[in-house]
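Given next, in structure tokens, is a single chain: the form predicted alone.
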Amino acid sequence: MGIISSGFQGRRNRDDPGLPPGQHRAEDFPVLSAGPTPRIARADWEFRIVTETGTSRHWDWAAFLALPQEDITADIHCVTSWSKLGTHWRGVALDTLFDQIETTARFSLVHSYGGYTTNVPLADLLGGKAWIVHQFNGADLPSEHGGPARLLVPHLYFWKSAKWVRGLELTGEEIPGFWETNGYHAHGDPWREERYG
């Protein structure tokens, strides 16, 4: 079996004005991963933000759930050409997690359990643009979709919404993540078709 799971098929609908270029609507929720699915117990889960100076802040599962929760409805767009519209999530805004973080960094490298990484500019994580989510459609987020918690950055291609998220490393310079070092675009805006570098 290859390192990329199945799900790279579908019918394109280029006449749908609600979709970015080259995308088609998916009724299901394809499962795509760049490796095996990590299984992280909530008791073992932790999310950490490390600034460019080495200062860190972390939340265990109980502390994370005690933070203000938001319900999010968003369209998501996979680089493999499927889009799922009107998805429903629950989680914590990155703005909330950054309330007591002092940084002058412009970039972040997102780290996941299992070793996956992706780079996202801080401008794409703050200002109501991104969340750490733990529910999908009113139920706990299943492992195959990134549970117990994943990053949700719906305005970028979905590979930026890292599954099994465990932390952010804040940096002054952009450090490419897994897909970015393998030819994918550093930013990933679906409306600009920023698929490949």
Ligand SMILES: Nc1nc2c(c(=O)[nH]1)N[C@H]1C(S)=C(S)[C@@H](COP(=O)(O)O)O[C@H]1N2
The other form holds:
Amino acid sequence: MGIISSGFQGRRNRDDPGLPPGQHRAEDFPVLSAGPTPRIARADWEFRIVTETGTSRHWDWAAFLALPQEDITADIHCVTSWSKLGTHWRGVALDTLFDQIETTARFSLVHSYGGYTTNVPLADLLGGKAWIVHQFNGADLPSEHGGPARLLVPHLYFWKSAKWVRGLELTGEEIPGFWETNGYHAHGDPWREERYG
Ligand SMILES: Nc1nc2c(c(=O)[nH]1)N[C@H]1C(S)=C(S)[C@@H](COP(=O)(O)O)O[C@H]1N2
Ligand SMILES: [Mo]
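Switching from the form predicted alone: structure of the form predicted together with the ligand?
Time for the whole complex; same chain goes first.
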């Protein structure tokens, strides 16, 4: 038996090494929304990326579904301390959307229908790390969990995974979103316990 030296940079949970520190496993799927659930018909839905130069590109529901779809299995971690392991989603990688975008911006402000915002660096959205998802466990994403579509950034605390997502604003400087303005950490890595700013 050797000493395990994985080069792992974060901290693990003392009681449950599969979890980040301070987290516990939830069996159910809690709903956490800062306001009422907006109801957006697929016919009215669009997702838009506006770059730092003001150039914009958008996809309606049909164009979004015509993009390559990926199945994602990921652990999710809410800052209020519940984690859910091995969740199943289907959607489009941000990499796929950014194939059609020219930008040198380093940051994004994510906008949702209903007004919620959250900031995520592009480095955390690209490279197979984030998706716009429209299915959970093989069924259409329920509206209380962000349907028609939400952002999924599973390697960051779940407040970054904006429900009812409607677009990204790309910026050179970081603009804090809703929870980041209210005391949450700008980045939100659960393995580093980046809970509060
Ligand atoms: N638009 C929007 N997205 C949101 C929120 C919100 O209030 N509004 N809450 C965030 C928080 S704090 C969490 S923990 C997750 C909860 O997602 P769930 O309700 O699907 O569990 O959504 C995140 N995305
Ligand atoms: Mo949360």
